[in-house]
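Just the one chain here, laid out as structure tokens, in the form predicted alone.
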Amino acid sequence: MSALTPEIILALDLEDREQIHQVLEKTGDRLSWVKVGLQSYLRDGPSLVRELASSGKKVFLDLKLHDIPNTMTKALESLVDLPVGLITLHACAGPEALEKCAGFANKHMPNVTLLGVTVLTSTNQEGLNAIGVNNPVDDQVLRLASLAVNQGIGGIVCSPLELPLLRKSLPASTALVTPGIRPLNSAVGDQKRIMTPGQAKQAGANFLVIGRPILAAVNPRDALDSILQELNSTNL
């Protein structure tokens, strides 16, 4: 388990670029990391990533790549010149794709950590069963996380509920990144496997991806400060 306080990554899942500028202005320099997901990247493109990096932010590019091995590697090749620190791909793409992507990133993107997505935090056991996966959620997460790490992927995206299992089972150097973070008394939304920021810290998370509890707050600065206070007051 990490003795460090996890870093917050603000998920910029907003309707337009102006809203992104507004929320970043309100949260100020309290945040080092931001997440650009599929919605924002498809709409605003690489220029948004470069703009965020130029403003001093570290960028988590959350594209969840999942395709045949050659296509996934070519997708990474198209991102080589972007100033990003984290990129996601689906661990269920399989060992060949994971190995090729890890090898490419090690050679051409030395400052980027690839993150394997296991089971989405919006998915529960019923959702897994519906697509023909009958393993318990924990077993499936561990299977995919171990596969990714064994092929050279540097980090894992998981539900906070799987943090204790993965922290115990994976190498200590593995970065654990978790969405599904909901402060006390906040709306759950479409997330099904969640924890509070303090609980996720105690479970060993390196990064907490947080969106709506900050973005939808009347005062995003106060919402962020409350989360930071919870993290800093939680003893391990």
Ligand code: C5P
Given for the second form:
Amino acid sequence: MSALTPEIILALDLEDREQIHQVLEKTGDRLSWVKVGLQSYLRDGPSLVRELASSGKKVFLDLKLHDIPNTMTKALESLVDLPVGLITLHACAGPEALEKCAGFANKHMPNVTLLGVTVLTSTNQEGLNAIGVNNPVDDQVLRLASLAVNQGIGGIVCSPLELPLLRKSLPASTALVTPGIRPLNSAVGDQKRIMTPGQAKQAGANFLVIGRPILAAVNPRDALDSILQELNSTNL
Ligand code: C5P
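So that was the form predicted alone. Now I'd like the form predicted in complex with the ligand, please.
Below: every chain and molecule of the assembly, starting with the one above.
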């Protein structure tokens, strides 16, 4: 992936389909990518994805798959006809699951890039220690990211703080996708490892996943515009 202005992916973490339509009406053509996560997919299912795709949006399906290798590959098989461009799986599912999923997607999902989730952006060192992982967060992220890329996964989800490390450590073709984006003065919420949009651009992100800073804004269109403006005025 070349160093360019990252694309914004709007996380459609909303209460119902009506709210999704309302926010997309407000943000309009400024936005190419949307993210359908567990909240929306479990409620609205494949029909929501098809509807978004037929309205011209590119869809990131954020299911964060994590299971035994056979179940993960079968899960991908169930998604083979869906019009999506990005799908997440947890890199900590391990080498066999990652290799099998990458192999399946290469063969049967030519338009999909699989993304390996490393350490969730809501997890900090204390959270890692609590689940028995005593590696520093950076080391754990690099370990999981390298594992995923070595098994043929095309992109990585990481916190913006790890972008410089991953950009220099992984092949340039690896897509780096980062949530944990907070424009100055916006509420941090449960995110712990965050950056502003401009900082994430400079650190080498290809995609910024943004939810609440746009969704919870009094005017989502203005919030999106100001993020786009910040990105365009930030030099690499
Ligand atoms: O509202 P906010 O901007 O925090 O939304 C971030 C989105 O990115 C959420 O949909 C969340 O599930 C997702 N995400 C994350 N951290 C990861 C992977 C995905 O926050 N490591």
